[in-house]
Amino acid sequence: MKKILVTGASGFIGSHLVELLLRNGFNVKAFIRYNSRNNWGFIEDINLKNEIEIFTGDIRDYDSVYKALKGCSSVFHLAALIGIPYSYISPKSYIETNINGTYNILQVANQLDMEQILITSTSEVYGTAKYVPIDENHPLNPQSPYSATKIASDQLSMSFYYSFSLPIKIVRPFNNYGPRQSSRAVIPSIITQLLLGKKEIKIGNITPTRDFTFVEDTCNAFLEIYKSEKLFGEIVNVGTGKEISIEKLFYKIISLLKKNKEDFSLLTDMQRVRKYGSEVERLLCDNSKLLKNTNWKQCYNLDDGLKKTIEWISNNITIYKDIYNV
């Protein structure tokens, strides 16, 4: 079986997507930041992680890139920093990590005639829509330094297509949740908060809509992208087509853990409330392309997803900070 590198494989999503590759028979090797204490993150908790070929660097640094990717037949390529706040403080380390760690990928693969590179992008990069369901010829809009990065990441690979007939797929899933996700995400804030017996619940603006996809899902669309002989060059949604508002899924996850709504009040934590002209209102994926070009379902439904992720951080609470002191 070839090797296939997976680049942030000790993420969120990246430690399901080495995961799955695992079970369906890949030989794979885990691309993780290198850390004086040898954390492997999320690959930690795997159990077939004694069969992961780990190697650690920085998807900065262009020797650890071609060291990590010699010997490999195609990339996942998910290596990023995805939060948005942190981006208005500090657009340049998004710059070096989200732009020049994709070309460091980028021009390694073309120097090693590899037979994949799967781009991860953000549905970020539409900005709020201008029409709905969004799909791939929707305008982009960076509306943060965060959602700029990846557009010039996505713009970047697509030259190579072009350019060197590098063998480019851009996955762009909508937003994820699912286990072993950050709390600097809005659905396990709202989890750990009420699992802590908070009565007021603080997250940013509750208006905007998502379409919220089970990671689970997620990966077996890069899976499925990375099957099809068809999608080389495109861009491809991944999402559910099913949108709904912040507000109304903190009362559905009330519902889901058996809790009265009279008993809890949302309050806006001006720290989760985006900058003014910043704020994306509205994602809805089109996710017909992914469907008509791959065999991939959706196996599960928001509650059934939500269900999940609010069994696995009730088992795993201690591993999230209470930002709001209890």
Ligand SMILES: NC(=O)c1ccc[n+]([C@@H]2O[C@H](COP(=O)([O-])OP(=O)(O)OC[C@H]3O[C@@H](n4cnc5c(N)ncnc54)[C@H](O)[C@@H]3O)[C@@H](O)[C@H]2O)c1
The other form holds:
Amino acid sequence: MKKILVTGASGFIGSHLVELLLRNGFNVKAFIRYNSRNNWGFIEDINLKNEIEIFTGDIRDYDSVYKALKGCSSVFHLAALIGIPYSYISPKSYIETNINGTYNILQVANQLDMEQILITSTSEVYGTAKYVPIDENHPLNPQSPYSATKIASDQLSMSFYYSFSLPIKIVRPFNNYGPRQSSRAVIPSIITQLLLGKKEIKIGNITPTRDFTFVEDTCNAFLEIYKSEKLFGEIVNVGTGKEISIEKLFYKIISLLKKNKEDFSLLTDMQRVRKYGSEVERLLCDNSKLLKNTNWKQCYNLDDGLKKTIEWISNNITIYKDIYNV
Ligand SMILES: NC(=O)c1ccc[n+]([C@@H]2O[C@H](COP(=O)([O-])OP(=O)(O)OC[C@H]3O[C@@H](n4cnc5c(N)ncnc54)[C@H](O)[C@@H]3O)[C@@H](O)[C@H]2O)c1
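Next up, the form predicted together with this ligand in place of the form predicted on its own?
Whole complex next, starting from this chain.
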């Protein structure tokens, strides 16, 4: 069986993708950011971890990317810096990881004989919707340095498709949620505060709407896009086609936890509020290209996915505790 490299494998989406690929019989090599503790992040939690080839390196380092890709037929490139607030503080680190990292993948892949290169984009590249639902032709608007580096990474990838016929596909997920997500993201943040017994729940802006996809559905989309013969040189949105405001999401989580909404108040956490002009007010996915060209189906509606997420966070609450000083 041919080998697939997954970068960002120790992270939230990457670890679920590795599990899915293993379950489907693929030979997986996991690219994990080198650290002196030899910590494999969420790969440590995977049942079939003994079947994975682990490669430790740094996506910013051409040599390690070359060594990692050698012997692989395809790559799912997910490694990135993803936090929007930190991209205000250190844009350069996003340029180095998200743009130079993707450049390394493309340039190495162009020297090796590879079958497919799947690049991970994000709905943040669209900025606040100018029309809904957002299809792949929607204009790009970099409302944060994070978004700008993902736009650059996507454009560089397309240029390698046009210039060198590199077999690129760009997967563009809208917001994800599920087990293992960082508590910096809104859903784990709300769930954790509620589970820890807080009555004043701190979150950022509550008016923006998002299209939330359960992480396993997103990983299925990666696999379906990989299987498609038609999507080379194409960008494909991955989302559900439904939106919810952060405020409504908050009350939905309260009701799933069987708590009374009157017992809680929402406080604005200024550290989570995006700077003026940077907030993306509305993201709603047009997923018709994905539906038309693949066999992808959404398996988890928001309630089902949230229940699975709540269950996982309840069982792993110690991972989240420090952030709230409990
Ligand atoms: N989470 C979402 O809602 C969402 C939505 C759209 C797109 N995405 C994209 O999906 C991908 C994965 O995101 P995630 O949510 O799993 O984030 P994550 O932070 O959990 O995972 C990112 C991974 O990249 C790795 N990484 C960072 N810098 C590295 C380096 N220098 N060398 C090697 N590895 C490095 C990290 O170790 C981590 O494993 C990213 O490309 C992100 O832009 C995420």
